[in-house]
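One chain is shown next in structure tokens, namely the form predicted alone.
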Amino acid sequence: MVAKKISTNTSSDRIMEIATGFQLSKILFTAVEFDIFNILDKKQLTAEETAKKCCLPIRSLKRLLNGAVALGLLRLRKGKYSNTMLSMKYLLKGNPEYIGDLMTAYNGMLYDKWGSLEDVIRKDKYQPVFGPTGDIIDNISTKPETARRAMMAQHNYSVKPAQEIIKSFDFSKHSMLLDLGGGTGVFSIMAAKKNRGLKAIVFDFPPTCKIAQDMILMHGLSDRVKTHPGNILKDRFPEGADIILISGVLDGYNERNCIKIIRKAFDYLPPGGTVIIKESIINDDRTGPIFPVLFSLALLLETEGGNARSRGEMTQWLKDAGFKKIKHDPLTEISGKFRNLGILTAVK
């Protein structure tokens, strides 16, 4: 989805741009969460036919999808709604690229969330994601049913910088991918689907592993991607990678134990192995740019000692674990340019 650009007004409109944001992201929750797009898919219907197959009553509805039009997700002609190019690209269920479950992790998951911000900061601790206690780490790796939604929202918002990854590096010149939190496995299953000669094993808690097995299986790797239940902190990794990726997984610890899995990972790389990282990169400054920031704000309401990490941090980590030959690339080519996405790559 293309993002807005943050304005430089200097007006009272500036405050009233960031003032209406929950605003306008709730339309867009609700509207997926209503299934509109899904219903509207080469269909050209009225209010009142939309209600009706929605099930809801046409005058509150009418006003949500004149919400959608303003928004620019909907089109309305001769009073008949219909999608736009950009719902129908990442708002159609089956679509490559679509984005829906990550917009409904943001509406179930964080949109209450981020009303107790105030009482975050106070405290300074997080606010519990799913049920009574633990962050949001700690209930994926232990309930079934919150890693589903997690990894689910998760593979929504990987895919493309899979793709983009995958374009990038050379996974031809290794034979075994060690994934740690690899989550539904995308990053795998990309890789070795690219390098017939690669094999892979998605390292990660028991519940999510499970969905990684079924990913893998849909997509007929199950002789070259495995999956290895375990905790990246605790659990020694399984033996005979010679290429680690660490994908958005720093971002949810704390530093102590984000240096702690890079010199797990040099402790277990061959020489000559090397590591992957990607992340959301914020600056070394940390005011900027505003999805690094926003996330940034995010993780301290959900874990307890995550954060975004920026590029220095990451090198000098990197650095002090005995790593070499450290390079920064972007993902915005395929992943664009709002998340500033990127990857360090080091070798042993």
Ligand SMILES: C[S@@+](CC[C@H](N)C(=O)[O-])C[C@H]1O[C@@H](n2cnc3c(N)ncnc32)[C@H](O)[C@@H]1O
The other form holds:
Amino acid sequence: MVAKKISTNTSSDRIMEIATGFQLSKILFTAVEFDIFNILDKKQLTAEETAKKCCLPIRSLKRLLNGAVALGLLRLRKGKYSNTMLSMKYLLKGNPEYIGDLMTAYNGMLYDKWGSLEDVIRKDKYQPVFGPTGDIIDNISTKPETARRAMMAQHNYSVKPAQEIIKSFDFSKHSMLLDLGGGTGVFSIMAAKKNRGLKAIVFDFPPTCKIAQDMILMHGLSDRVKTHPGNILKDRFPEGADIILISGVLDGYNERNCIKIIRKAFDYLPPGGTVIIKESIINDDRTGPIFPVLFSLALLLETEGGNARSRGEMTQWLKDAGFKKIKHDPLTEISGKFRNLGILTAVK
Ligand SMILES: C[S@@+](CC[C@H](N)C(=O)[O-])C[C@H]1O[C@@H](n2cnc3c(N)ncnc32)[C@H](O)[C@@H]1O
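If the structure you just shared is the form predicted alone, then what does the corresponding form predicted together with this ligand look like?
Every component of the complex follows; first up is the chain already shown.
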């Protein structure tokens, strides 16, 4: 889609829009960082009043507030700033659609790293995001604080796709869901809430399982949703599931490991068992849509072998493993079109 725009739009405006993109995102991230949207919750404040509440110098803060107005994130009327519908919906803590933690992660974990894109491409080597060594998965697997930061952002990212999968996919025919790399357990929790006969196991690294346990407890589902700490590549899958979900996991790994996970899922499932893969799906030629293309570059920066995955390659991996009835469904109704999320389902 972007490629088309570039080829037909010869205005320098297009170049300028692309060039200034990094500044637009930094206005959003900085406003989230200073908690501006929550400070303005149900209030209309002048720049002076806002500066006082944030303990920030008025001269600079005013420029930021005006930047947020220009982006449609704040409104300015009669010298007072307030939230817009957009910021109210997505940037106020506690709202079901809150994605502020995701913005904090983009700012803290990715913004500076994108500055080293030239170096990463020159050396063909990722940059450790969280410390001196290891890719993002190594760090999540061993550091509880890193896992918590990354997982709260991931939770923001996953709420809508989880709602959409639960709405469109019938889990009632299944007795137990194995949620591989299940993160905060958002998919398992929602599936178990909707289907009272369903049990679920969130299989993830120990620090992440701890976060999932808290979430499961909060939802009162500890009797039916369990965690299984371990490594999905190296350890045996816990017994008993007839459906496996692999959401946002394959993008973190190279092709060899993706194939290994899918084969392991096939060998594990009983005949008739189902696998669901959820990803932000890149076109087969890998030049669009824009979000998975950005994601493929982000994964180049932060992982050793990760990449955005295409429908074609995932279908082939499923076929090669022996899966049948492979089907693709877009997840755009609730999750929106921008991320180009989709699921592939297949049966053993
Ligand atoms: C991008 S997150 C997706 C989380 C969740 N499935 C979702 O969609 O919200 C990837 C998850 O896979 C987990 N993961 C990646 N590799 C793993 C491995 N080898 N063993 C266990 N968990 C793994 C990470 O810890 C993380 O929770």
